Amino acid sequence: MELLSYDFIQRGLLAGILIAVSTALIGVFLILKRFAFLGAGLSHAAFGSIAISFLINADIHLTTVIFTVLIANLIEFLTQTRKVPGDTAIAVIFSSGMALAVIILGIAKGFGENLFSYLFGNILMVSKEELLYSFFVFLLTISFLLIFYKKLLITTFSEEIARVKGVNISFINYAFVSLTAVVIVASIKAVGVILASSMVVIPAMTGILLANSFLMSLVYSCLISVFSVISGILVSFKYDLPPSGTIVGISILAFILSFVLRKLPLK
């Protein structure tokens, strides 16, 4: 309790919590899409968007949500089209990022340090502008899944049939994919570039691994992501641990004992 008294713990739980809930939801909707993948690539397109703002001097989190968000739109079109496999478009994308950032950092001397802390993050130096973008995030994540849950939901495991119930699938796979770039953009605050997907990815698996229906694939999924999250950022502070490290260590595991609960018989 006498860590609560400090107002960065307060700011970084409050925001890892708002961007687990986020992370959780829309990772079990890509993980039953095949799309898991697009997490990483997305992060990684993320960091190179981050040190092209460096580089011009423009707001980090404007242009890196707005380049985020094109890259996302991008993978959907190669997908769609056909002309692209969904994992070759996100490796392509994934190695593009790293390359830009690389190259940026080689051409502009100065800021190596400030672009390199994008990369592993540290959700206890969150700033209350950070905050109030997790907590839109948050809000946008909800709305979204509110608003186009059956959609969404009928989409993820057939889209013939969501094409015969006359749903417009391209439309709710650009507004899910351009969601999921917005909620990658708040994760690399909390775990950094390099684990932005583990959020996304390894809480939402444990999930679909403990439930018995998608709903409740959803609660688990968050209950798991904020409890990392929160453990995470308690643990990392009292041993003095990388936060980012932490966190997703301890979802790592959750994964791993609810992967051995389900391994054992039922009596």
Given for the second form:
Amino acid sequence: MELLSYDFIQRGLLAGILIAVSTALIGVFLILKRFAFLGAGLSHAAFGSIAISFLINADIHLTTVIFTVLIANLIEFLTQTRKVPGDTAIAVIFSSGMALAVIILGIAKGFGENLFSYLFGNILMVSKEELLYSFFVFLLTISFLLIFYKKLLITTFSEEIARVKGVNISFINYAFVSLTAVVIVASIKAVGVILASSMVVIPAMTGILLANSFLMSLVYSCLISVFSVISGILVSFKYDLPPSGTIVGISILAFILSFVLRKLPLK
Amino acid sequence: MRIVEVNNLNFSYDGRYKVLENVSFFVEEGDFLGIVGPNGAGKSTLFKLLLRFLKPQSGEILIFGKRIEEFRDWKSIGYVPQRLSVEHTFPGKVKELLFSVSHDKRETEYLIEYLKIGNILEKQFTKLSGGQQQKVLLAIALSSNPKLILLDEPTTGLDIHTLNHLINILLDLNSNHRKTIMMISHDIGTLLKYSNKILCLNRKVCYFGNPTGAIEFIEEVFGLRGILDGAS
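Now the other one: the form predicted in complex with the partner chain, given that the block above is the form predicted alone.
In what comes next, the whole complex appears, and the chain from above leads the way.
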């Protein structure tokens, strides 16, 4: 309990919980829409944007959010218009973001260490502004889901049926990928570019495996995600481990455990 | 009243190979139109054009007397798709799905009663049998109280008991609830028996009219001469 008296631990825990809920909620929809890889694509695209921000000395958060939202919409456009398959579009964006960052690192010196810190993130270094951004992302995610829950559910089930039922599929999909981009940028601070997609995919998949309804898959995903973040932060601090890896490691353990639980006659 | 009217419809996915060529037919209020044709004949494509998922290269589609480009009342059409590509881990319960498209709780409860699906409401959709899934999809299609119902191969893979049950529901909807039905099926015998009109499609319209006169054309399209004797 002594740990909780530290200011930076409190900030880290609070930001972590807000990000954990946001990533878990969008993760369930992304997995069921077979778009789970979008998180990885966007986080790596965001890395390219962070490098640009360093290069031109721009506001990192603002630049990265705008850039990542634009990239997310580009992926959705390419997928919707069937110009490129969705997974291929994501793979191209993924590689482009990393290539951009590597080139910028090669031509500009002096900020390599700062840039690399975004690769692995550190939730214990969250600033007040970043905590505020996490809170904004949390509110946005919750509001979006509350307003569009029924439409998102039927769209995830079948876009064709949803369209006949009068759902504006285009709007829902573009709005959803934009929200995903905003959430991914927040999760980069928690676990870094490399592991950001893990926060989106692993607790959500665990929740889906354990749940016997759509609503409960969202609830379980959030609980597992929040548990992973809280225990990850406390364990990493106590045993001097990197928080990002510990958070994701714990969520992977929960995922493995869920397989075992599914075999037991609990439901 | 003509519910659907299609005039000289042409469609191609790649701009070269025509999937549908000069297709014309109409569906009147209260009709049960059976659509038959071999695989790749353009049957599902036709439904996608009627639902505006695809746009034709040329031709005209009128829905409830309105040009499809101006038609907005999609809730007056119910659609049961051929194949759902639902993720097998999709955890949604039948109840969650039904109420996600429902605008009227009492209407939905009536549908549950009518289709006798009260016993599967708490079950996950992906864990249902083929017949149960078809009934849920029909319930979703009926949830907006549509006047026209499009069914794309709803009987595929059903056992004879489930098939008869589903057909009885469709006949009741058609005759007692005045729903106009368009149904694609490879079950030619069933369509010849219960439809009042048949559209035989093989990229072009091979036959459009009453079931009695359809047999000869269907035999020719499928290469089944003699097999359908007595089907109607």
